[in-house]
Structures are given as C-alpha cells and as structure tokens.
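Shown here is one chain on its own, the form predicted alone, set out as structure tokens.
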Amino acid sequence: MPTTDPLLDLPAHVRPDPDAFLQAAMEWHFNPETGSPFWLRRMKSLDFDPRKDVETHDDLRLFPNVVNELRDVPVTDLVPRGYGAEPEIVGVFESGGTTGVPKRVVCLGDWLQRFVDWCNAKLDAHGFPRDVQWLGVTPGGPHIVGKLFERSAYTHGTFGMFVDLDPRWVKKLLAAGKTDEARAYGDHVLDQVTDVLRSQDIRVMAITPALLDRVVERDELVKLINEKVSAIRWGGTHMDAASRQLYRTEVFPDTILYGHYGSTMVLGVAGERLGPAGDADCVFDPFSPYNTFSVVDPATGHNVRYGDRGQVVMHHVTKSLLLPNNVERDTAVRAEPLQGTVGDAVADIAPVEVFEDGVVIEGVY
C-alpha cells in the first residue's frame, strides 16, 4: 500500500493549512501509483505539472472544468488507486439532472465520516437537540443528500425516518406544463410528513424551502410542526430572505432554522453561518479546504468584489476525489471567508434562467 501523507487522514476538527493540504492532494491524485486512472489519463492532456504548478487555492483555476465528463466514464476510474483493492465505498451518486443526463461521483467511507462529523459539529452550534427522531423530506439515492441525511440522523440522533422525493419527475412535470400534477404529486409527499407528525414524535426535519412554502398552506401540518419539531434543516432549493424571515418570526417562531447550500458534484453542502437573530442576511460557509467556492465573472472567470454578485464555481479536493472549476448552475453574492478558511462564502443564492443551453427548472429539489 503506498504512504499517505497525514494531511490527508486529519478529523474533520482538525484544520490543515490550505496549501499545505493542496500540495499533498496533487501529490496524491497524480502520482501513478496511488491516482485514479481518470485523473491520471487527464493529465496527459493538461498543459501544466498539477504535482509542481499547483500550489494555492488559486491555481485550482489552471484545471479544466471536467464535470461533463462525469456523464460517461466509468465510475470504477473515479477511484484513486491508494485506496488499494478493496476501498470502501458508500455510495455512486448522480446529480439532480437538471442540465442534461446525470454526472456521477464515487463517495468513500473516509469523507463521509469526516464530513458528516464537521455536519454535526455545526448542527450542535446552532442549537440542534441530540439524541432525538428525525425526519427527512428528501430524495433518496441516486442523491447524495439522503446517504448524508441517513448518516446525520444516526449519529446526531437516534432514528432517521424517510419520505422520499423524485426530484426528476417534478422537473419533468413542470417541464411539460403540467403544474397541476406537479402539485399533486406534492400534496402526496406532504400527506405523508403529516402522517409520521401525527404518530411520531419527530423533533428535527429536514425539508426543501419548495415544500416549506407548500406547509405553510396547511394549518393542521403548521401546529404539528410547532407542537413538536425543535430545528428545521432546510436545502436543496434557494429560500429568499423574505420567506426566511417570516418563517423565522411568524410561522416557526420557536424553532430553529438552519440552512445548507451544496451540490453532489462536491459531496456535501455548505453549512449557513451563525449570525444574529433577525439578521437577513444567510451566508453559507463550506468545509475548507476540501469543499471550496469562488464567485466569478462569468464573463472573465475572474472573481467578483466582496457584495457584489457571481456565477459560483465549487471545488472539490479531498483524499477520495478530485474535481476542481465546477461552474455551477447558481449565482450568489461573494461574502468573506471565515478566517484560517480558503475560498469564498456565499449569500443570496439564485439559480440562472438558462445554464448550458438548458431551462433551468428547480422543482422540489
């Protein structure tokens, strides 16, 4: 088994420095005996050295963006070889689709739990109760949200308790204009949230801010919710500060709210940072160094001022995978980092009208 370089391995609540951990990376990803035979086939084509070039967080813009290319390549050459025969592998997951046929990513065991220990730690910031039922509104596989859900619940809580979305077929729905079964096919997902709040007791859920604005068309789903759930996580669709404020003030004035940013394409999703009560403003801050954003020009590619608003681009560097310059379908305001952290935070995310050539269609998720 070839050496691993220790800034690989650290727990999730130790923080490497940045460049540091990049040198180490690129030394990992290709080197030929421990890199994946994607990156290490790629290479062949990058006109720079990742393993002499690459040195801060900033050259991660000498990469192209190859996520399209996670459409068709076999999945078994997403797996760096260090890994020996038998890596654990915890799931292969797809993005939402909403560009085009689905990209695909290889998750290991060794980023799940350091990422899903770092979700716990902010959960515990933010005031979530431990050791309690869960309930998640979520898709499960191919996304990679209902593998990160399943593991929280588990680990932060004592049950996990599911009901599944199918965010393909709402967009296919709203797709060909048939909004009225899109909003059956939501009615169904929420009669059964109502189900397991009537017979559980359910005291964290995670759900969409597209179903959240449905909820609070229900007086019986509304009371439930305030009887028993104490924190509400909420992603996978943007929430604008409008509604967030009301949910804060009016509608779940005594539960927490928690917000996340993210995508599959960077196994994981950005936690929102702790701010002041009635605070407006919901930045998102990812796990730096393996999760990172830049807020570019769309035009140049270069980053835009603090406040101002960009095209997102999110990088992925960890021990398991390597996919840098993912040009994201969203746009968001470019915040400051947190201090010792690389990269940018976002605020005020939006999806773009058309990305790739493609409508883009929210959905349910």
Contents of the next structure:
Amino acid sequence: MPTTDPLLDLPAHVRPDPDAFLQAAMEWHFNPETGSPFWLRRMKSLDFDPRKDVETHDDLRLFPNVVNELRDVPVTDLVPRGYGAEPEIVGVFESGGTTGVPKRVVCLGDWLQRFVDWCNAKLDAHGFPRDVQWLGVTPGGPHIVGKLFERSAYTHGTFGMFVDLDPRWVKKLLAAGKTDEARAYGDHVLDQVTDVLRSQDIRVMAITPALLDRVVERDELVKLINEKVSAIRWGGTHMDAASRQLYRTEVFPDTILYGHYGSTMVLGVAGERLGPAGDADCVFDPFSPYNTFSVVDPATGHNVRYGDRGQVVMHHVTKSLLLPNNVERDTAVRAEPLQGTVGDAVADIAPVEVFEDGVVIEGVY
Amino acid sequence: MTDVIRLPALGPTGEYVSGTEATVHDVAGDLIGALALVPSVFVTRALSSLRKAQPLSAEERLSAIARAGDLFSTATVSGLSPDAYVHAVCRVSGLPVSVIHSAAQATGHRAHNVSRAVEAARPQDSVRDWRDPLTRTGRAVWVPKGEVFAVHASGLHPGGHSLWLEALALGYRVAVRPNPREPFTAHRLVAALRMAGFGTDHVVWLPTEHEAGAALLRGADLAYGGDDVIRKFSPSPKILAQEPGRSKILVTADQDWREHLDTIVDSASHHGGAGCVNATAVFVEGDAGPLASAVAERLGALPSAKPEEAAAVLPVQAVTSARALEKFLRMKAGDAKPWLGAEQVVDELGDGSAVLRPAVHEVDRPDAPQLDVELPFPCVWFAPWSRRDGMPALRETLTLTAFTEDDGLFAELVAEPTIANLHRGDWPTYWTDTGLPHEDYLATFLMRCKTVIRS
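Moving on from the form predicted alone, please list the structure of the form predicted in complex with its partner chain.
Full assembly next; the chain just shown is listed first.
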C-alpha cells in the first residue's frame, strides 16, 4: 500500500496548515497510485497540473465544476485507489434531485469519523446535552443527513429514533401543484413525531425548518417539545432571521436552537456560529480546510465583498473525496471566516430562483 | 419628496417589525413605503391567538366599528393624516384623488351602517341570539360558520376593504394580508379598529410573502380575496374568491340610446374605470356603431392628469405596466373596430408614469372573445345583440344594466343565475347602497342557521 501523508489523517481537533494540507491532498488524488479512477481519467482533460499548480485554497477555482458528471459515474470509480482493495465505504449518498437526475458521492469511514467528531464538538459548544435520546425527522437516505443523524445520536447521544422523510416526493407533489397532498404528507410525518414524543424520553431533535413551521400549528406538539426537548438541530432548508428569532424567544424559549447548512455533494455541513444571545445573524462555518465555501458573483466567478450576497460554491477536499467548485443552488451573504480557516463563512442563505434551467422547489419537507 | 411610510405588522400583541421589508413604489417608481414582512411561524401563532380571543359583544363590535369608521376618514392614524393617507393611496394606486377621497368617506359611512348591511343578509325567520325568547319554541339562530376569517386583499380601490368589516361585525376575528401594491388602506383600517376598541388579537394586519400567505389561508376557517395565494388554492369550500366583474350593459331596440348616454359613459369610466363594477361590454340590439362612436367621443374628451391633481379622472400606472397593458389590449383587440384604439391608450406624463386613456372597440358578434377582456381603465367593447342571441352573451356578469321595455326579457335576466346584480334603466353599473349584495351577501358565506329549542 502506498504511504499516506499524515496531514490527510489528522484527528478532527488538529487543524492542518491549509496550504500544506491542500498540496498533500492534490498529491494523493492525482498520483496514479492513490488517486481515484474518476480523477485520474479526468486529469487528462485538465489544462493544469493539480500537483504543481494548486498550492492555495484560491487555486481550487482552476478546477472545472465536475458535479454534473456524478450523475452517471460508477460510484466505485470515485474511491481513491490509495484505500486499497477493501475501502471502508460507509455510504453512497445522493443529491436531492431538485435540478435533475441525482448526483452520487461515496463516503469513506475515516472522513465520516472525523466529520462526526467535529459535529459533536460543535454540539458541545452549543450546549447540547450528552447521552440523551434523539429523534430525527429527516430523510433516512439517500442523503447524508440520515447517516449523520444516526452517528450523532449514537455517539453524542445514547441512541436515536427516526421518522423518515421523502423530500423528493414532496418536491414532486409541489411541482405538480398538489399542495394538499404535500400538506397531508407533512401531517403524516408530524403525527408520527407526536407519537414518539408522547411516550419516549426525547431530549434532542433534528428537523427541517419547513416542518418546524408546521409544528407551530399544533399546540400539543409545541407543548411536548417545550416539556421534553432541550435542544433542536435544524437543517435541510432555510430558516429566515425573523423565524429564527421567534423560535428562540417565543415558541421554544428554553430550547437550544442550532442550525446546519450543507450539502450531500460535499459530504458535510457547516455549523451555526455560536453568537451572543439574541444575535439576529446566523453565520455558518464549514469544517475547514475539508469543507470550504466561496461566495461568488455568478457572472465572474470572483468572490463578492464581505457583507454582499453571492452564489455559494462548495468544496470538499479530503483523503476520501475531491469535489471542488460545486456550485450550489443557494445564495448567501459572504461572511469573514473564523481565524485560521480558509474560504468563506456564509450568512442569510436563500435559494436562487432558477438553477440550471430548472425551477427550484424548496418544498415543505 | 415625502418621507418613506414604514408600516410595522399589526400582530396579536401589537406592532411587530421583522427586519425584512417589502417596498412600495408609486406610479412614477419612487419609493413611498415599506412593510415589515412576517414569516409563516408568526402568521400561525397570530391565527392561534385570534382563535383563542374572546370577541366583544355584538353591541360593542358595532359601536367600535362605527368609531373606527370616523377615525379612518377623519383622524390621524399611525401617524398619517387623512390627507397624507389619501395622497399615498392615490400615488400608489394611480386612481384619481377624488376617487380615493370619496372612498375614504364611504368607508366611514359603511362602518356606521355595517349592522344594516349584515342584517339584510339574515334569513328572515332566524334570530341573532340564542337568548331570543323565540328559541323557546324552536327557532333558527344565525351563527358564524367559523371563528377566524382571512382576507387576502388584491384590489387597488380602497372601497373593497369596507366589506370585511361585516365579518368583524358578525363576530369573526379577522386577519388581513394587504395588497403589497396598496397596503395603506388595510393598515389604516386595522389600526383604526384597534384605536376604536378592538383588541390586538381581534384584528391583525400581516404583510407576507407567498409561503406565509399560504399559512394564513390554511390557519383561517374561511378566506376571501383575489390575490396570488387565493388563486392558487381555490376552488375550495372555505375560500370565496374574487372574480373579474365583466359588468355589462344591454340596450334593446325599443330604446333611444341618446337618452342613456350619460349612464353608459359613466358606467365605463366612473372611479377611473378600474373597478369590477365598471362596464366592460355593451350589447346593442341593432347597430352598435353609433353608440360606440358617441361613447368614444365622450371618453376621448376626458383629460389626462396626474392622479393627485383635482382634474384627474383616469387611472395612472407606471409606464412599463401601462405599455404592457397597451400590448395586451392590441393583441386581444385583433380585428375589432377601434373607435379609441390601443395606440392612444398610453399617455406618458414624463415622470415614469402614464395615464391610461379610454379604449372603445366594436366587434361584429355578441360572442366575440374580446367582450370578456376586462382591463383596469375605461375599456369597453360594443357588440350587436338580437333576441335570437339571447342569454349566452349576457352570462357571467357581476352587474348588468338593462335599458329595455321588455318585461319578459327582464324576467329572464333576473332568473339567469350567473348575473349577480341587475339594474333596469338609468342606474349605472357601479350603483349600490347599504344593505344590498355585491356578489351575493358576504354574510351568506360567513353564516349559517342552526335550530335551537330550549326549555
């Protein structure tokens, strides 16, 4: 087995020098002995040499956006050869299919471990209780959020219970104008949530903002959550500042509210920055240098200024996967990153109206 | 340039500023107002508060509505004097200042008469209160079908808002989603009702984007209006959707149209010709040409003016939307004979706004598709009509004014289910009075009768 640069195997709490890490990752992904069949093949049509020319985070923009090629690449071609004959594949995950045929990525065990460790540290920082029962109101698959929920519940918590969601179905209903059916599906989900909360000792919940909006229509459910749940992790769709403020001050005043923003395609999420109490801004920091963001002007591809809105571009650079320049369907306000990290933090995320000639449907899931 | 009018939401515990604003521009494109948008979670919680609120007694409600009507037309409400209010509505709606001014007076008047208006709708054998001695021997009691009524306002004419006062009078708690183009009237009315004694959890004003608007529709027992949300969710038994008026005029051969020219011209152009009660089509038994020509001559003489000027009688819009209307009209008109054609409809005022000048066309048959084309300015289509053509051309009509000596024909019009209101003789299509239905009584939608007997 070829040797691996130790920079690629650091535990979550040890942050590598971003440039040194990036160069080690380029060496890994574009060395014929360690790189994935996909990238080794794709390298031939690049007009630069990643092992020479990619030295800093800004150089990631040299890469084309290959994400559309992930709609039909055999997933085994995405696994770096350096993992040997028996890589620990912990999941094959798919994008939402909002903008066409789903795209697929492979998640390997070392990354999931590091990522969940980082997530758990963020949960601690936000005051989530340890060793309690979780309830996940999220898709079980094929998106990464189900796996993340499960790992979080069983490592930060004691275990988790699941109410499954099928966001693709909801999007389909909404696209067809079947709002009543989408609503009935939401009711079906919330009925199950109510059942679990009535009888079980749930202390942490993971749920989407759209469903949280629907929770508020049910007095019993609001009461159950306020009685039992001490922390809510939300993600999957956007939560506007006014709603977030109302949740924190009026609906769930004694419950910790902590947001995630991410994408299956980059095998990760950014976590809400811990701000002063009552702070209206919700800033998300990704797990740099592995998951990073750029907020750009879609016309030029250049960063917008801090405080300005632009399109979100996500990058994933780890030993397990290289996926730079994934243009997301969201816009966000570019925020200053935390010290010692690369790329941008993002705030005030909103969906772009039209993306790649398809109409984006945010959905109620 | 006046200051921007910032309107906080009027929520169940008072004013609320979300931090997200929608801007309101006048017809010249100048920023004139900003609304605090509320998210779905706010709407849901507001409706829940409304549902829990104990309504005032019927007497208290009626006197508070009357006081609110006075405040609306005469007092400074939310920092806006009556004149400042009228000016703002005039500039955003583009409707003539005289129209807005008289609508403000009419709202005060209707608030005083809301009791008469709803009593007119009550089935004659029913009583309002279960305590009525008549229930001892068995009686119908007239009761609301629900508790929370949502209004999705869509029109630019302020007059439409006095209608939902009836729901408040009948005991409903009311949530109003304003028209984002003209939010001032609804805000002023809700604020005045609160000044007059309604609790903040009895009547709320909630500007929302589409998604929270849907939450408003879902959370209410019954809803009324004509905005994008209503259109998306109707038909539904809990929704009363506002439809185009397609008001019409019929002149039979036994009439000399010259005697009714004033009424016909007025029906097309009153209140700027922008309303659902303005005549869209005129059917003439015989040759429609001479009447079309005479109406065109009269309408063509109306002056162009900025909406806030005393001379204004025609509506004004932003040039871009005026040009879009012109294009739409030209496309729809097709081969109709133009007495006042699309080319003269837009009269630019030079400040980014344009007067919408009247359009008069003549078509050659009573089932021409143009006769359904209703536009927000005086735009009227003339067609020949004969007894052989009969009812089909006259259907789907909010108000029909008929000039005819023929009682048999008039009886047929009365019997026609798709004609909502019928005027005979020199009563213009827009005429109405307290206690008369607009599109049936709103109370028919809001109320039901239930048998009560007690010992």
